[in-house]
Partner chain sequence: MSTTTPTPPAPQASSPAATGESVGSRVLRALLTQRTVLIVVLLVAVLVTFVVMDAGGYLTGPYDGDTLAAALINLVPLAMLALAEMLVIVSGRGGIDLSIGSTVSLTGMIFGFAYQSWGLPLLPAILVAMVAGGLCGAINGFLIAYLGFPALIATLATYYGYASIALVINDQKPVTGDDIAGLYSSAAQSVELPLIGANLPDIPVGVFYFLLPTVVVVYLVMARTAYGRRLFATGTNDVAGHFAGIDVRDTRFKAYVLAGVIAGLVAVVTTAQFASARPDAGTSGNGMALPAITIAVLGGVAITGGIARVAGVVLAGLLVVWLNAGIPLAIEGNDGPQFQLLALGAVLIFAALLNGLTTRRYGGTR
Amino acid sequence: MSTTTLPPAPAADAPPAKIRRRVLPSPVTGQELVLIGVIAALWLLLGLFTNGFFTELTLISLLGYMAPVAAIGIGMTIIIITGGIDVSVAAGTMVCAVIVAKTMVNYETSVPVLVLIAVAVGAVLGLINGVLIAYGRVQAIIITFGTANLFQFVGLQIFGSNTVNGIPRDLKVFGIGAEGRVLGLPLAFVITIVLAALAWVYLRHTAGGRHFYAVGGDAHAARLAGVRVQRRQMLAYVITGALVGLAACFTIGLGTSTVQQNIGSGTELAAIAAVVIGGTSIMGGRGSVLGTILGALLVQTVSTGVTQLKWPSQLSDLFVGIAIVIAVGADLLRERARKNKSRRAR
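With the form predicted on its own in mind, show the structure of this chain by itself.
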């Protein structure tokens, strides 16, 4: 799961083994190693300066609460690799959550069916974004800003009131209580890690996955090479939408028996922060699912640390904002160095 820059991909089959070895970098990049070091240092400091960081409850809560952001971050990584962005995921989370909550209150429904409903609704929302962006050829941030308002309006109409009350405990399997653990870890976290591994294999070891990098690196060259650019762009938003639906189930499982209209609020910024801090280039063509998972872990560690130290919660946003600025600045410097090297090589 490494930061990967690929030339325009061939149309169909994977390149020969020698070429594949040459273009695929090592499994872990320098930025990911830096993130691992920063997280380890933060954990050490929090262990020294707080009384309860290395307790089971704190660590389980940290992993459980990072799961929704990390799950959406997997899809957001693919979108940003293609050169796009999606700021409608918070509104999408709200729509999926209220539909699932009302289904649970009004009908006796099993957890797998609830998850399928949420994933299907999220995928439809993602399809709307994908079609408008890929075939409408409008900037992704403009389209998703518009659909964010549209999705929010639809969600509020479904709510009908400020909250949905009396939600059964079925989705507590995605919470941080005893019923939501597998091998001692939150089930939502385990599912997210499995999805991240599948995404890594898909992006790194399949021709279809490498086409996403080709689209983000140079869409025109990718199209000339036979890549179906619009389909790849649309698929990225559908995948993200489906993951938004899953994250909505995780979020309901973490909450109480009430779902409020602000559920999912701020998710889009947290997910984008995890992706950018994780090393995915905001300009497309390069990205790493491992980096995104580490970025989500860093963001949640900062939030947990601020809480443990009893500091004002606004400091969490400040620290994450500083990390984003540093990550984007480093990305721009890397891109400038890459272009200069390419120019000198001609």
Given for the second form:
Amino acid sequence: MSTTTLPPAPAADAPPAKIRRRVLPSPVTGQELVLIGVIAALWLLLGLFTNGFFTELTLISLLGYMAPVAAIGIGMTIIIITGGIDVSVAAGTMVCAVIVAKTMVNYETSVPVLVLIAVAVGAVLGLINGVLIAYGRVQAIIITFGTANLFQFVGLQIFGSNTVNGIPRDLKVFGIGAEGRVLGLPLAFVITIVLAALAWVYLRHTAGGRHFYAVGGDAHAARLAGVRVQRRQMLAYVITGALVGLAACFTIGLGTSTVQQNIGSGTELAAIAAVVIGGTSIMGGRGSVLGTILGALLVQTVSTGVTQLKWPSQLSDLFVGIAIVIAVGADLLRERARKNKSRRAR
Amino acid sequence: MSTTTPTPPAPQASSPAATGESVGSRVLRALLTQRTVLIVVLLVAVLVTFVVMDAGGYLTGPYDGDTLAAALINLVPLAMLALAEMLVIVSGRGGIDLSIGSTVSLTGMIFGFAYQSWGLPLLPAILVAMVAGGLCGAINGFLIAYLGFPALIATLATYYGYASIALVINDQKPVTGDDIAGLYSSAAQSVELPLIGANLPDIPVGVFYFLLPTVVVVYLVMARTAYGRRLFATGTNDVAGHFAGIDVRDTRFKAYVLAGVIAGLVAVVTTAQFASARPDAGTSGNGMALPAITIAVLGGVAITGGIARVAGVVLAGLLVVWLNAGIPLAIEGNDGPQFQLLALGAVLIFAALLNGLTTRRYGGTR
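The block above covers the form predicted on its own; next, return the form predicted together with the partner chain.
The complete assembly is shown below, putting the previous chain first.
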């Protein structure tokens, strides 16, 4: 088990602010700085070697299309910090998307209500995962593989073995068109950034948020320290489910007036890739939402770059795979250095 | 994802029948701890259910010996990949191979090139596929065993990598041709068994050419060789294994290589079945990794490592395949594949919860 960098919040009588400040790691880690550098270098290269990269359309679609994966990535970060994983988010996206699409086609519904429906459905799916994993005490990957199948069944049943056509343009506010801009940026991107900022504050600066780190670092010690481990685990999946619902709305907004059965496929792997590229330890206990946002940006930059360079689009998957290996390898090296350092200190 | 094997509470019923345990609790314990017993019971339940439904006229087609024998063609790749997953899961430390479907796609393309484009004879071409699969497995094994990557992440990365190369290598086009088309008629057909075959349905030859040899070899490796002992020891507790003089890294590395070799063989099987080498053979739809992991877990392989039986995995494969054969017959319309998804998911969750319960209550399955 990896070491916990963030200990559970100090008890009421613990010495105040000064120590707490020392206990918190620096707001930006090495991996995040490296990622910023890599992304900047990629953008520079793409600007030099393609004609169309630094145009408004390319940059806006880059930010818009990264939003669904980044939004799910926020939740996935929390899950992975607790030492879990969720491979059912693609199937969850499909269920939320088809319910929203059918609602839009059959009833006149305002955008906030649609988002609320999607978020609620997603949260229920997340609750199913959370209850099974936390209270069934079973490995997260196995359970979410299973629920991915169940969710897919439910989604396909609602689809009725057809695509949903003629969807109204209400959700275009989450698209990359003119109606979906705030301060010149895609609305979906802005919402994701705001949510990431909230999650960042929650995870770093509240007792409840730091309990996630405690659960992932050492669940047994966390339980002895008074953390309700199972509730924390469950909450992580519910949060992710809710974000999956939001991401489903983004995806509909980005798409055409048709929702197909394969909507959201592959997002589970993309979200996990963004999280681990962002420096979150898959063993739990360490990681940050900021890294995940940068990871999602890197993945989207790679696929945009491959398209811009007119290479076969499937090559971007190879580059994502290599990026995962490099990012996790760097993390392993740092872990080793940290261990050596603490050994020498003793 | 805990890396430590859970410490189960002291088994309540460790002193068996001698202490006068009732018949009921003994049966229950056999059902819960002997996974093969449970699977056989479930298998009989599935067969009886569908045969009764057939007799009552509720099925759209016959659920008889011919159906069951024909379904075995699906058992060949699934059971082989489940055995591959078993090898890596047994090696412990969260061992798992998400890339196994992409490995099948990639090695299938390489096999296609070797057999069709380069004109190699069949056996050398199969050897090329096995070596290619072994190399894919070696990359996984090197990352995981020697560099210390978590298996989930290493194989996620190679899942992307192999799938991408398989698609790009021939510009997304399958490898087809007369040689590969000929493979279909020779390797994917069904044959009458000698001597007793006249009274039995025809069995797909893939069972004899590919599945049975793999089962026998994997069984012998795991149960009858020193390597198998080392693999179980590594998966149970690799620190203890290291102190006992086992080269833990080498043992774990070889498990991934073996899994890759099996995936290479599966690529030959799927190429023969599709009569072409498809670049998405192992990744289309839900991919092949998911059913393979499901069957391994259902077959009693402990996801924490160190516990597995070949017989359990093969029987679990039979259960899934024969269940899948019956579902489309029992469901009106075209919803059959959807209900197969439901069944697979429900079975996986059931098996995982059961494994967890057995571990806590009895200290593990056997």
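Residue numbers count along the first chain shown, from 1. Rigid core (definition): largest C-alpha set, two forms, superposition within 1.5 Å. Keep in mind that this is a model prediction, so the values were computed, not measured.
Trainee: Any chance the CA of Ala337 moves 2 angstroms or more between the two forms, core superposed?
Mentor: Indeed, Ala337 is displaced by 2 Å or more.
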